[in-house]
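A single chain, nothing else alongside it, follows as C-alpha cells in the form predicted alone.
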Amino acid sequence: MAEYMSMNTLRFIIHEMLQVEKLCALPRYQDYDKESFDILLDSTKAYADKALFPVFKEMDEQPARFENGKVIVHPSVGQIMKDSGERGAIGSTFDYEVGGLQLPHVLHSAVTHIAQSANNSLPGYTGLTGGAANLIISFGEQSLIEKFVPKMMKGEWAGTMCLTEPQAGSSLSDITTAASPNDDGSYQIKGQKIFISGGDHEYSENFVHLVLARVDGAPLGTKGISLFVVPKFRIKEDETLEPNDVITAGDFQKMGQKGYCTTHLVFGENDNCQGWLVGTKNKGLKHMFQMMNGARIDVGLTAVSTATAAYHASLQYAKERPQGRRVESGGVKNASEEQTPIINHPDVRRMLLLQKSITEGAIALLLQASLYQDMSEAGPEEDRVRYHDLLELLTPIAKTYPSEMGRVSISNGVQVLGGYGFCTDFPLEQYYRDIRIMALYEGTTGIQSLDLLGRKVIMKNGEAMKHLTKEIIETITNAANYDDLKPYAEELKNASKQLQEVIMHLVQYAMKGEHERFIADATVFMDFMSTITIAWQWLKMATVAKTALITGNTTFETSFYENKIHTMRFFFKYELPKIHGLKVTLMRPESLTILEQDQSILA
C-alpha cells in the first residue's frame, strides 16, 4: 500500500521535539506513558491502512449527494461511526467522569493526522460529533448531557455545528434564525443554515446540532445570540423518538472533499422545531467559540494531513518516474545513458524539499498547539494563563498556514507529476481539489487574518506576543550553541525583530483611531508573521536533529536527523526571505484597498 505519512516524523516530533512524556507527570494524564502513546499511534495507524486510506479515491467517485429528500453518503461513514464509538475515539479527551479517556490533545491531533492524511473526508464526521458534545459537557444543563452526550459518544447520534445562514455568511451579527420560548423551558426554532458539514445522512440514528438563534428580543449583534440544542428527532417519554421539524432541503456538491455532505437545514418550517438553551442566553457566540477554535485546529490538521498524504504521492512519483538525464560537466547530456528518476532532477528536488518543508513545519506547528491546550488545561496552575493565551495567538496561524500554503505545495505536487497530475490516473489532483476549502472552513484566510492582528497580537496590550517572543529566544539560544546552526538562528533572530517592527508600525495606526488602516493588510500580516513561526518550528526540529546527532543519543537512522537540518536550511534560504517582500508592502504608506467613496477604482 502506498504511504501517506510518516510515522518516524511524528514520532520525533511527538517523542523527541515535544517531549510529550512530560505531561504523564500531570494528575490528568498519569495513566499515560510512552508505550501507552505508541500503541495508540500504531493501532491508528494500522486502522488508517484498513479502513480509511483504501476508499479515499472511492468517497471521491460516489460523492455525497440529496436524492428523494436523503443524504446518502459512502457506507464507510456508518462504519467509522460505530468504529470511533467502540474505541473511545469521539470523546478521547473528555473526562473520566463522563466516559472519556482523558487523552492529551496533543496525542488526539497526531492520531487525527494519521486518520486524516489517510482520507481527509471520514475524520470530519466523528470530530464534529465530538466538538459538540463537548459544547453542551462544557456549558449544558445536566439533564442535556444526560440526553444526548452518551449516544453521541457512542457513534450512535452524531453532532454539527450551525452557524452560517444563507443572507449572512460569515456576517454572525446579521444572522436572523429564531428562538420563541415555551412554557416548558424549551424554545421554537425558526431559521435557516447553510454548509453544514456531516449535517444529514442514514448512518446515524440523529443529528444533534448546534444552532446559534437569536431569542425574541435579544440586542442586534453578535452580543443578542444565543446557542441552542436542536435535535433532528425529539425524545419522548418513553425514549423513542419522534420528528423535531428540522428538514434537510438539500445537500451542496462541491470540487472537492466530496465524501464529505454538506447540507441545507430548515428548522421550524412547520412551526414544531424545539430546541434547549445551552448556557447563558446572550451568550452563545462565546460559548461556540469553544467548538469553533477546536474546529479550527481541526481544519489546519485536515489541510497538512491532505498535503502531507499528497507530498507522498509525489514522492512516491519522483523514485519511479526515469526521465532524462543529469547534466554532467561541461552542460551535456550523455544520451547513450538510461534515463534517471526524476526525483535526481535539482528542479524536481526543490517542489518536493518545498513540500516536505511546509507540511512537516506546519505539523510541528500544530502539535505546538495542541501541547499549549493541554498545558493550558492541565498543566501547573500558575503557568496556565500563559499556555492559554500561547495557544490563542497561534490558532489562526495553525488553521490558516496550512491552509494557504497546504494549497501551494499540492500545486507543487502537481507540478512533479507533470501531465500525469492534472488526470484522475494519480491522486494529486483530488489532493488539490480537497484542500482548497481549508482556507473557508471555519472562518476564511481573511478573518483569521483579522483575528490574528485585530485580536490576538494585541490582546492583553501585546502579553501573548511577549510569550511566544520569549519562545522563539529560548530556540535561537539553544540552536546558538552549534556552530553550523548560528547562522540561522542569527537569521531568526533577525526575523523576530522584523516582526516586533512591523507590529509596532501598524498599531500606529490603531492607536490613531485608524482602525480600518489597521487592518486592511491584515492577510498580508498573516503570511509574514506565519512564514517566520514556521521558521521558528524548523530551527527547533534541527536543534533537536544535531543534538542527536552529537550525543548519539538516536531512534532512526542518522540520514532522518541529516535530512531534518537539510530541510530546515531549504526553508531558510527558500521561504524565510518572503518575508523581507512582505515588510516592505507592509510598511508603505499607500492605503490603496480602502473605499473612497469619490472614487470607483473597480467599476
Contents of the next structure:
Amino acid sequence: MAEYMSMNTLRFIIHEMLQVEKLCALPRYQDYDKESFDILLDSTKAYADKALFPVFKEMDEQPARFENGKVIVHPSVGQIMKDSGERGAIGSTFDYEVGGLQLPHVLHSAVTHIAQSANNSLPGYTGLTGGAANLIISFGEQSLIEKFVPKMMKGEWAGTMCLTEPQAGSSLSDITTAASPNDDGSYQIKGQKIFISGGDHEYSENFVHLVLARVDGAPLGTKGISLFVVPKFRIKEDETLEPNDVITAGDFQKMGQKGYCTTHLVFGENDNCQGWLVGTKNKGLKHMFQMMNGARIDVGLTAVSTATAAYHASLQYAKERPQGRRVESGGVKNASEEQTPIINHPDVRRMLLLQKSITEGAIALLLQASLYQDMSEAGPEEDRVRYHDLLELLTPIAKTYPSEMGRVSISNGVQVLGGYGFCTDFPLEQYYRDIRIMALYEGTTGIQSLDLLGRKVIMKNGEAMKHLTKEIIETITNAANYDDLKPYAEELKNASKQLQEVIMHLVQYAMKGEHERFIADATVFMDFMSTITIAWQWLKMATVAKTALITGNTTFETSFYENKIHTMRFFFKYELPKIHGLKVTLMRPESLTILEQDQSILA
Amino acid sequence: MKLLVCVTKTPETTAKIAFTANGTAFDTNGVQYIMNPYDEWYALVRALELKEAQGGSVCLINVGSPSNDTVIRKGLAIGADEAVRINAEPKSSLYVAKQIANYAKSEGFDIVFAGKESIDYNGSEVSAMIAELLDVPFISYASHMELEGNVATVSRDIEGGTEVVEVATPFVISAAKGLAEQRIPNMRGIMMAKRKPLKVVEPIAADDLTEAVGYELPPAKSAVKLIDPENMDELVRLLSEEAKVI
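I've shown you the form predicted alone. Could you give me the structure of the form predicted in complex with its partner chain?
The next block holds the full complex; its first chain is the one shown before.
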C-alpha cells in the first residue's frame, strides 16, 4: 500500500515536541497514558489502511449525486458511520457523563490527521455529526440531549450545520430563514440552506440539522440570529419517526471532494417543519461559533492531511522515476550512465522539501493549537484564559495556512510528476482538486484574515499577541542554546520584531478611524503572520530534534532527527524570507484596493 | 473454556534492519515495534471468537521486558481478558517455549494459540515446542477451525490443497491467514485495556541449546537490466552466467 502520511513524524510531534503524556497528570485525562495514546494512533492507522484509503479514488470516480429526489453516496459512508459509532470515535472528546471518552483534543486531531490523509471525504460525515452533537450538549436542554445525542454518537443519526443561504454566505447577518413560535414551545422553521455538507443520504436513518434562523421580530444583523435543532424526521411519542418537512432539493456537483455530498435543503415548504431552540434566543451565532471554531481546526487538519498525502505520493514517484542525469562538476552529463531517479535533481528535491516543510510545519501548528484547547479546558485554572486566547489567535492561521499553502504544496507535488501529475492515473490531480475547497468553506481565507487582523490580533488590547510572542521567545531562547541553531533563532527573533512593527503600523489606521484601510490587506497580513508562525513551529521541532541527537535520547533513527533540522533550514532559507516582501506591501502607504473610485478602474 | 494466546513483539514492517556488535545483535536504534500480525490478526481473534461463542476467558502470554507492555496492552484492547508477561529476554525459541509451557501447565488451558511464525525470525518453532513440552497435540498452519464440544475440526493449508484434521482439547494450534479476520481495537477497548490485569511473572531457569553467532543482510538488489528483444543471445548469457538460473 502506498504511504499517505508519516506515523513517525506524528509520533515525534505528539510525544517529543508536545509531550502530550503530561496531559495525563490533569484530572480530566487521568485515565489515559502514553501506551493508550500509542495504541489509539496505531489502531487508527490500521483502520485507515483497511477502510478509508482503499476507497479514496473510488469515491472521486463515483461522486455523490442527486437522483430521483435522493442523494446517492458511496457505500463507505454507511460503513464509516457504523464503524465510528462502534469505535467510540464520534464525540470521543466529550465528557464521560454524556457517553464520551474525554479524549484530549490533541489526540483527536492526531487521529483526524491519520484518517483525513487516507481519505479527505469520508471523515467529514462523522466529524460534523460529533460537532453537531457537541452543540446540543453545550447549549441544548436536557430533553434535546436525550432525544438526539445518543443516536448521533452511535453513528445511527447524522448531524449537520446549516448556516449558508442562497443570498447569505460570508455575510450571515443577512440570513432570512424564519422561526415562528408554536404553542408547545417549538418553532415553525421556513427557509432554504445551501452548501450543507453531509446533509442527506441513504445511510443515516435521520439527520439532525443545526439551523441558524431568525425568530419573528428579532433584531436585524447577527444579533437577531438564533440556533435550532431541526431533524429531518420528528420523533413521535412512540419513538417512531415521521417526516419533518425537510426536503432535499439537490446535491451540488463540485470540482473536488466529490465523495462528500453537499446538499441544498428546503425547510418548511409545506409549513410543517418543527425546530427546537438551542441555547438562548438571538445568541445563535455565538453558540454556532463554538462549533465553527472546532470546524475550522478540522478544515485545517483536512487541508494539511490532503497535502501530506500528496507529498508522500510525489515522494514515492520521485524515488522511482528515472529521468535524466546529474550534472557533473564540469557542467556536462554522461549520456552513457543510467538515468538517475528524479529525486536526485536539485529542483525536484527543492519541490519535495517545500512540500515537507509546509505540511509538517502545518500539522505541528494544528496539534499545538489543539493542545492549547486541552489546556484551556482542563489545564490549571489560572492558565486557562491564556491558553484560550492563544487558541483564539491561532485558529484562523491554523485553518488558513494549510488551506492556502497546502494548495501550493500539492501544486509542487503535481509538478514533480510532470505530465503524469495532470493525469488521472496518479492521485496528485485529485488532491489538487480536493484541497481547493478548504480555503472556501468554514469561512473563506478573506473572512479568516479579517478575523485574524480585525479581531484576534487586537483582542483584549493585544493580550493574545503578547502570549504568542512569549511562546515564540521561549522557543528562540531554547534554540539559542545550540550554536548551529543560533542563526535561525536570530532570524525568528527578527521576524517576530517585524511582526510587531507591521501590527503597530496597521493598528494606527484603526486608531485614526480608517477601519476599512486597517483591514484592506488582511489577507496579505495573514500570509505574513502565518509564515512567521510556521517558522516558529519549525524552530521548535528542530530544537527538540537537536536535543534528542545530543542527549542520545532518541526514539527514531538518527537520520530522522537530522532530517527535521534540515527541513527547518530549508523553511528558513526558502519560505521565511518572503515576509520581507510582504512587509514592504503592508507598510506601503498607497491605498489601491479601497473603493475610492468607481469600478471602472478594473475595466 | 480457558484459552491462552502467545504473542510476541516484532519490528514494524517498514523498519530498517541493521545489526550491531559485529553482526551478532539486532540494532534496535530507531525501530518501532508491533504485535506479530499472525498472533494478533488470527490467533488472538479466533480465540476471542471462541470465547464469545462458548464463554470462558482469553489470556495473553508474552516473554519479554517491560517495553513489551504496549504490545500486550494492544491485545487487551482488542478483547483479551488478562495478560501475563514472563519478565525475561526471549533468548531463543526453546527458552521462550519452556517459559510459556511452564506457565500453561500450571494453569491448565484448553487451547494454546500462537501465530504460525513471527515475521522477524520466521522460526515457526515456539508453538511446536510448547506442545511437545506440554505433551499435547500440535496443529500447525491452521486456516480454519471449528469447535464442537471438546473436539476441533481444523483445516491446514498444505502443498497443493487442504488437510482437515480432528483433535480433542487440550492442544496447541498455530494460526495462519484465514483463521480469523483482523480486529482493530476501538476506543473504549483501549481505555478498558488499562484496567485489565497484566501479571508479571519471573522466569524459570531454562537452558538454551542454540546460540546466534551472527546475522547478515541479504545482498542488495541489483538494478533491472533491459535487454534488446532482438538480442536473445545476450539474454541467455545473462540468465546463465549472472543469474545462474539456466
